[in-house]
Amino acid sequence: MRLQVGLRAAAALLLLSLSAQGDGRAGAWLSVYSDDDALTVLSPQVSGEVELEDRYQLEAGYDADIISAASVDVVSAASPRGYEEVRHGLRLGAGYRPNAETTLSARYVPSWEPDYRSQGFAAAARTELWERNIDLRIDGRLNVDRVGRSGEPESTFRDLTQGSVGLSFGLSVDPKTTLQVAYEVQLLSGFQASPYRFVAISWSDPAQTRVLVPEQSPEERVRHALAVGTKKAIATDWFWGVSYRFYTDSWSVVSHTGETQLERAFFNDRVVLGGSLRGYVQGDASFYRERYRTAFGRLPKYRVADKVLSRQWSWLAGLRSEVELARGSEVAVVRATMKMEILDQHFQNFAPLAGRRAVITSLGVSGEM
């Protein structure tokens, strides 16, 4: 029903976007996940937004997670036989250009699948300077989460509370060339690890049993992350941009990210073809242990069995391909895009799971009034 229930409101947003007087954007997206641990995401999307009197934006869009999900450290921790679930999101949105160089937005952001519920508030300004050489930007979200075991009351469920800031600076080097430079700090506190998580706990004493208990993890975390990159025309219809991510975290988790874009322009902008490479490098959480083994009876006081805290590389690598499929004067402009990724993943230090592999695979359709 909400499935039903959220196209509806994206098909009725989409014919909105295209009837308005003023400029309409709409688009649909679907991304397929597969990997080679038995984890499957559908991810349908759909968007529309609405320009009017050249002042004011309006936007709306629906987005899914159907996940089948048989991993091998789900089967583990979770449920003998894996699970599935579908996640649904809304995303609701109003803009304000008070003028030509400034823009404020405000943005309602819920989602909600059996086992967790999202209250999602987003703000943001931005304004360009120096004839718009400088591109400046600062935004805000806040979530207030409910999370809990599917099947079980809501009110057993648990609170997590996120908040963070975002600045952005943006520079027109010259013609040819753009850099970026973005800082953001996120605050979170409440429940943070898995309901369905047991961590097995193995006594120094080899005479008694080893046992399972709940995951715990701390209940405060801040992350910061800073990332720079640039964007450069090459030559001719060729473009290149590079970035890196620099993250660190109070669990003492630090990362470091790097990806290179190359793109070549076809027939006047009518087709765009693209590949990209992204490396990811991470570090253990402080409190992280591939086996935990203390002194009888003296349980951790933080133990979790989550891949995602623990040392590990990957690499990304995809293609994309962009092309004009109409332009005319009732609808500007439609594009159809492609994409395809191959995701490398390592665990260097969790049991159940050493790496994986990933096909990633996106289609989607996008109109301009």
Contents of the next structure:
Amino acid sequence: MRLQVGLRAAAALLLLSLSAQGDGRAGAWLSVYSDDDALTVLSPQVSGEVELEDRYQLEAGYDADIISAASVDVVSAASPRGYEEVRHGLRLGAGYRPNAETTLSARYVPSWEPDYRSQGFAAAARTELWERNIDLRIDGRLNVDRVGRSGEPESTFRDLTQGSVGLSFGLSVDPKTTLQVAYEVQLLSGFQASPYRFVAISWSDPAQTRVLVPEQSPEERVRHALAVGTKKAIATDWFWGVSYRFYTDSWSVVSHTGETQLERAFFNDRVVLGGSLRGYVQGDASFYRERYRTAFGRLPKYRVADKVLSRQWSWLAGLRSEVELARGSEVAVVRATMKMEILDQHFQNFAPLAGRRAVITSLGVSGEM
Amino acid sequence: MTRVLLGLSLVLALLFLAGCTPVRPWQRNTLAHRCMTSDSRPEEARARRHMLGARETTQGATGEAGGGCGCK
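Right, and the form predicted in complex with its partner chain of this protein, after the form predicted alone?
Shown next: the complete complex, the earlier chain at its head.
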């Protein structure tokens, strides 16, 4: 019922964006993720936005994840032969421009799947200064989530609340260079483990007893992320970007992310070809152990079997092509995009899986009015 | 460490600012190119953030977040 109401609202706004007397944009995107750990995820997405009277903005969107996991999960009693699941998400937003340089916006972002329900709220304020050479933005987000096991009653679900505040600063350095700096702090409170995962604990008794216990992680987490980046037109029709992000949190996870991309426009911007490369390295959480060993009868307060909390590194490389399909008076520009990426992850202290490689294929089409 | 990096970023930004003259409107043609702007491909950016957010514990300073995903 909720999905039908949300889809109707999103469809109505999409149609409005296509027919409104004003600027607007609509787009559709489909990503297919497939890795060698037998996980496939189809992620379709549609969205539209329209600006009315040069002052009001409306946006709507729908996205989904259609998940098929056929790998054997040795620690999960719920799905020894894998699972299939669908997640739905909506995005409804509105914006107001009191003047040409300032935009205020708010969004409602709910999503749901059989074992995870999320109610997301976001608000942002953006202004341009110094003859529009400086772009300042502050945004806040609040997610009120419920986490449980698929098929079990809502009353067994547990709460997770996530709040964040972000600041970003953009600068036009010169006619061909931009600089961006962004900082975000996020607070999480509530259930953050997996309701499906069990952790093996080895006891130091003569029988070397091994028990399986539910995963348990701290209920509080504070995250900090700081990113800097620059984009530059390095030659006629050549564009280069590079960025770095530093992350740390109260679970002692520290990560570094570096990324670069290069694009070239052809035929008067009708075709854009590009490539990107991203590197990621992360330390493990303070309470993460590849193998938990304790004295007989004792359990560690925090114990997890989550590979994303282990020590790891990865690279992500991709090629992208964008082609202008049409240019007219009503629909100003229609473009189609095709993208192929390879994600190669290496888990340095996660015994069940040393690494995985995924191919992500994406297709998209967008129109601007 | 976080405060040091934040302070360093602010200093770098101010140094850039101190050495800059504003880019005039008639000089902004290249800056307005969609390869130079960060919000010209929203569906693509959203899909990428979502995919990486489900596979890495690191989040933040990239854009919006929200919603769960059982695809780890």
